[in-house]
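Have a look below at one chain only, the form predicted alone, in structure tokens format.
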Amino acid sequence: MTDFLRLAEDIAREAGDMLLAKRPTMSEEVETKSSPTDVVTALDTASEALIRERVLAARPGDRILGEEGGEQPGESDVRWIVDPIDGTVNFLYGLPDWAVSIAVEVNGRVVAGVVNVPVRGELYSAALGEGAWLGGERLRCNTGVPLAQALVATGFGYSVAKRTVQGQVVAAVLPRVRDIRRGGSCAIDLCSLAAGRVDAYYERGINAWDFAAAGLVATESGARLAGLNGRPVSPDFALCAAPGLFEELHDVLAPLDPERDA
């Protein structure tokens, strides 16, 4: 696992360096997939091809998943689950909440996860087993915060249906929290749960490539990361936080059933 981490630690570094120096010059370049407000630059196809090439020069019998490239077939065990920039549209106005995501999966399981925020300068780190880092530092999750006092992170998708009812479901938690957080990257909303700067996150239609990594940064700083009704964590729903508050959490979210579409 310290050789895999140290693996996607190094192209996560590459990547965000890569995108730091290019995006002034390219960030126009914009196409959209799910929907209007569903956005893809050109950087987010050089960055996955960067890493592509990164991780098959050095494990060339790997599997890879991308969002913009989708499965890559191998010969291996191993599986790299890649978000090239988490926060596009972000990236895209010059917000700094970006990150380059990448996760190794080995036999079905995540040992290893890298989120780089670059604007921030931030490097997070997880192996499964050995912990969350920031840099240097261990990172543990809020505990024995009650929910009213919780501050929950969470997200929106990009059709009209899921915008209509995640609407709905954050006017329900709002008054029950401390506040709500929309930071506009599932991969960093994960791992700042992680850093103790939210205690809590919530979000429907997030993708593996979305939490494989910074899931694990959660897990592994004590959070806890599931579905609704036991379920485990998918696109359908993704709920985290310390254990405690995930149930009263969990116990607000699921009557009001924020998988169904408006």
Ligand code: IPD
The other form holds:
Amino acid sequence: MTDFLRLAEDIAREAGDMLLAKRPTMSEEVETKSSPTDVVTALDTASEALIRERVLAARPGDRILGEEGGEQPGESDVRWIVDPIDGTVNFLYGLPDWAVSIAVEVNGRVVAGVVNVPVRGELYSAALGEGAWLGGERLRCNTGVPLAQALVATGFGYSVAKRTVQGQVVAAVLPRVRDIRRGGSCAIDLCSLAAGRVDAYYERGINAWDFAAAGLVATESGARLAGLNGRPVSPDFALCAAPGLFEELHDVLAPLDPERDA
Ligand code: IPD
Ligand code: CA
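Return the structure block for the form predicted in complex with ligand IPD; the form predicted alone was the one displayed.
Up next: the whole complex, starting with the chain shown before.
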């Protein structure tokens, strides 16, 4: 496990450094007249290519699932789950909250996770059963927070059918909680929960590469991460909070049927 974690940390650092160095400045974009979206798409692809190359150099035969390149088949019990840039829109706009996310799954269970937030200089990591860490600091999520005082992070998908319903759901949640945050990176939202910077997180439509690494950081900090009505976390729904708040928020969300399309 420690070997997995060290390797994932090294690779996430290298990808983060590359992205920081190659991040286009506004003046460069104007000079080259390239579309900022094109530059970001190219860097997404370059980051994932770097990660795949490093993983396979160290562990030939392992499987890799990445947001850009999809699933690479293999015989190994070990699968790496990679989001080369989570928070792409923040990255595009020069906002600080974007991350490189790398999880290691063995026989279908995530055993190690690393989320590197280069602009903030923060590296979150977790190993199954061994805790969650921000650098050298052990993370514990907030506990004992009632729903009415909870700071709740959420996010919105890219499709109109999803975000129409997400708008209705957040309108119903907002009057029941302290406030809502939309940070723009699922991975960072879950790490923020682990660090006590928000109390809860929910979102419909996130993928394994968004939540695999940060989900372990959150659960190892003491939070519960699951779907609605007793189902496991999945692209259908993710809800995360300390026990107690989890159930309170669940009972507000479930009757709203947040998994439907408009
Ligand atoms: C997105 C971010 C965002 C979430 C979206 C994701 P991307 O990932 O995690 O916070 O609301 O659902 O798709 O596109 O930046 O990798
Ligand atoms: Ca993502």
